[in-house]
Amino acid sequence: MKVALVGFGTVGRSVYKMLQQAEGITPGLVLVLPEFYSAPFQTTDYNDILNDPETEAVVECITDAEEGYKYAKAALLAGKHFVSSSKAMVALHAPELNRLAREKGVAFLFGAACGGSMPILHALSQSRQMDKILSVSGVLNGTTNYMLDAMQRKGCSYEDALKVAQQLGYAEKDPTADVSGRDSLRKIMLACAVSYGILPVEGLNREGIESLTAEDVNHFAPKGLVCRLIAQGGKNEDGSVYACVEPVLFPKNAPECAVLDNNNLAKSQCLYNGSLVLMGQGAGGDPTASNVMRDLILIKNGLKNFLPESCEEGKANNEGGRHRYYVRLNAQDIDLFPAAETEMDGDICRIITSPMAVSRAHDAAKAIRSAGRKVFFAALAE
């Protein structure tokens, strides 16, 4: 199977390297921007790839979601398999591209869009066909995990942890997508689409780690608690899905606390299979490329889709999920959370809430910030 590439950055270069060594799969043309053209195996015209009858599959490894969508649609219309590593593009267009791929009888896979080296979506796709997936959760962003680990094990401030993460290449110059939880949210959206045939695009709740301070860490660490940014999704009893991202405080012996540096962890809970945990590199050229290659091997062996045929966009319902929360806020805002335990330090309150809906906790924090005041909250793992 001859495979063309779109993009020749960190991931694209790793994919090309692996294609040269793979059995039964060979590299084709690589689409690059004119200013980066430097070798005869490259092209600046996508039509060279679309019109090549020997090219059976196209792999897209770029960051521009709308450009990626254009490449995906054109490849599928041309009857070529399409593999993407772009979580943003897939989160925006998955149902449409899934329908188009099925109409054309070709594959649309995107394993590398969630979990780096970990075959999360592959496992969920298989589980959906033989089991009932009850929930999916995990540490799905290496940048934030590195920062949290540095703050808690090494005593770094938020600012210092971010600076080192950027120096190591884990965080972008603009780290907003990572630290805000947006990257993790896109991944749990894809996990829900594969698991339940519903891509939640509304009703989502997202809280990142921007509000966490070294003082917060110094307060909950002696209590044996460790903070991780957790994406979680599942199916409610009424058939709707829930999907959110928020900091969670775990007892230090929990599996999530063993996820150090920039590693990721994904956990699914199924009716018959029980709990399945995957752990590994969540980003980087070679780890991500390995998931791209896994997709290509699956295509070569006949697999064409992760998503069920009926996959559609939908609305998340986070009103059913309930947690106790650890909250740091100003005294004047305490009535917005149902406090079960309270510690006062001047005008700063640190409370443990009684169980409350996920959506209510996020709405309360949003109200505080809209008034120009600060708050940090994290769910307490049960």
Given for the second form:
2 protein chains.
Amino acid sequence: MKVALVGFGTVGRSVYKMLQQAEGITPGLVLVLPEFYSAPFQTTDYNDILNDPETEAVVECITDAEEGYKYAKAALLAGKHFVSSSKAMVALHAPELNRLAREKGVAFLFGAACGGSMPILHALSQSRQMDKILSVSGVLNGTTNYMLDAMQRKGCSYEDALKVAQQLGYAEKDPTADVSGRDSLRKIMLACAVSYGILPVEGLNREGIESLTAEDVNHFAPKGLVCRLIAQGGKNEDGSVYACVEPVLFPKNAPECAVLDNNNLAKSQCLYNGSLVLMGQGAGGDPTASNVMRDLILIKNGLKNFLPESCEEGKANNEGGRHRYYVRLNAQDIDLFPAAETEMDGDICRIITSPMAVSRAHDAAKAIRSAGRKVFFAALAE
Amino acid sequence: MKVALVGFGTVGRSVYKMLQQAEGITPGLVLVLPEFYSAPFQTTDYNDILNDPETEAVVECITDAEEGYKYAKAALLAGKHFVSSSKAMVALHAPELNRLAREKGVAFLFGAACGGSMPILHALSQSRQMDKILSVSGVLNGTTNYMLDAMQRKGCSYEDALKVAQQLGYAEKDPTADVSGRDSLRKIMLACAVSYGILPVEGLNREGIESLTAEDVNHFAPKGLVCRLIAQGGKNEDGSVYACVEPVLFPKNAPECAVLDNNNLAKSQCLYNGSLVLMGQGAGGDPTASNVMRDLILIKNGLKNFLPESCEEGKANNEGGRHRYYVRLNAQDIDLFPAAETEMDGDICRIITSPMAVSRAHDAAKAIRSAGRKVFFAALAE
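Target state, the form predicted in complex with a further copy of the same chain; input state, the form predicted alone:
What follows is the entire complex, opening with the chain shown before.
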């Protein structure tokens, strides 16, 4: 199978390297921008790829979601399999591209868009066809996990942890997409789409790690609790889907606590299969390229899609999930949360709530912040 | 795809249940022994399955390896896909059945034979085609992990841990296959066959958990070390394959220490993909049936084999792997191990060795035991 590439950055170069030694797969042309053109295996004209009858599949590894979408659509219309590593693009256009790929009888896979090197979407897609997926959750962002781990194990401040993550190349100069949980949210949206045929685009709740301080860590760490930024999705009893990102505190021997540095973890809970946990590299050229290659190997074997035949955009319902929260806030805001245990430290209050809906906790924090005051909250793992 | 079943025990019943609700797969006849015949969907004559042109695949979930082999051969010769959950059968006959399935153009998969519910062989088979698998290791036996966890976290003696495991149905009345490491060894043999096309049947080293005592745990636990029974395989620098089972001591935040109760873990280390860890249920009807179903979903998608085209029996070379060992032995035997650190406790000696070959450590323990004396040894995770 001859495979063309769109993009020749960190991931694209790794994919090209792996294509050269994969079993039964060979590299075709690589599309680059004119200013980067440097080698005969490259082209600046996408039509060279679309019009090559031997090219059976196109891999896209660029960051611009709208550009990526154009390449995807054109490749599928030309009857070529399409593999994307871009979570932003797939989170915006998955239902349409799924329909188009199925119409054309070609594959549309995007394993590297969720979980870096880990075959999460592959596993979920299989589970959906034979089991009942109750929930999916995980540490889906390596940057924030590096920071949380450094704050917890090395006692770093938030600012120092971010600085080191930037020095190591784990965090962007503008780290917002990571620390705000937006990157994690896109990944869990894709996991929901594969698991349930619903891509939740409304009603989502997202809390990042920006409010966590070294004092918070000093307070919960001695209680044996470890903080991780968790993306989670699942099915409510009424059949609706929930999806959110928030910090969660885990007891020390939970698998999540064994996720160190910039590693990732994904956990699925199924009716028959029980719990399946995957741990691995969530980012980086070679690990991400590995999941692209996995998609290509599966296409070679006959796989065409992760998404079910019917996959549409939908609304998340985060009012069903009820768990307890650890909250640090000013005493004057305490009535916004149903406190079950309260600890006072001057004007600062640390509470454990009674079980409450995800949406209610996030709304309460939003109300406090819009009044110009501070709050940190994290769910307590059961 | 219509799927027939051989065997209607714990796993067979779970498979049948899942077949009834899987996407695009339907249950066919179930072969049972005459004394268990009870329902119209059952048969006591295998020819009813082989001669049914609509039955495309046969699933085998029985324990007798030689019976299983006969069913496998007959199904493949009849041009039907074959899925086995029997590690004993596959460890004995994988190369021949692989050749036969390829000759006939049908599938031969056995995901449930290694790792229960975890898609280990699926992941290794993909990695082999696109990456370089450096090593595979894991906690591949739930019974021994339950016992080790009970000894470590609850302070049980070996005897009490075994008794509870038997009461819970995790351990057989005769627990030898589990506690001696034989079950784990078969699984790592299969992982090597999938990863390298070599099924190692000679030169293997196997040490179970029978020599571990509560005193040993009391000695290494305060040092922050946790004992797990680890099966491991990999490629030596000269291209030969190593494979062994032995207790390993891990530092507390290793993923292996988060494997509690009767759970399993598998880790692969690849050149590009880096480390990928899977954690899940290693046994039980529904989890094992899940991996059978995963195989069927993949066959429906076009997958035919985990094993490479060339897969032969071969010899393991365990002289290359060098790591340090923790050893408890009588003072008179100390010269058999290269001690780097020594701690005396009366006549009992506890040492940390300098790095030594796996085969040398196992041979030394064998020599001590053949002289009628006792020894416990465990590798130190690096």
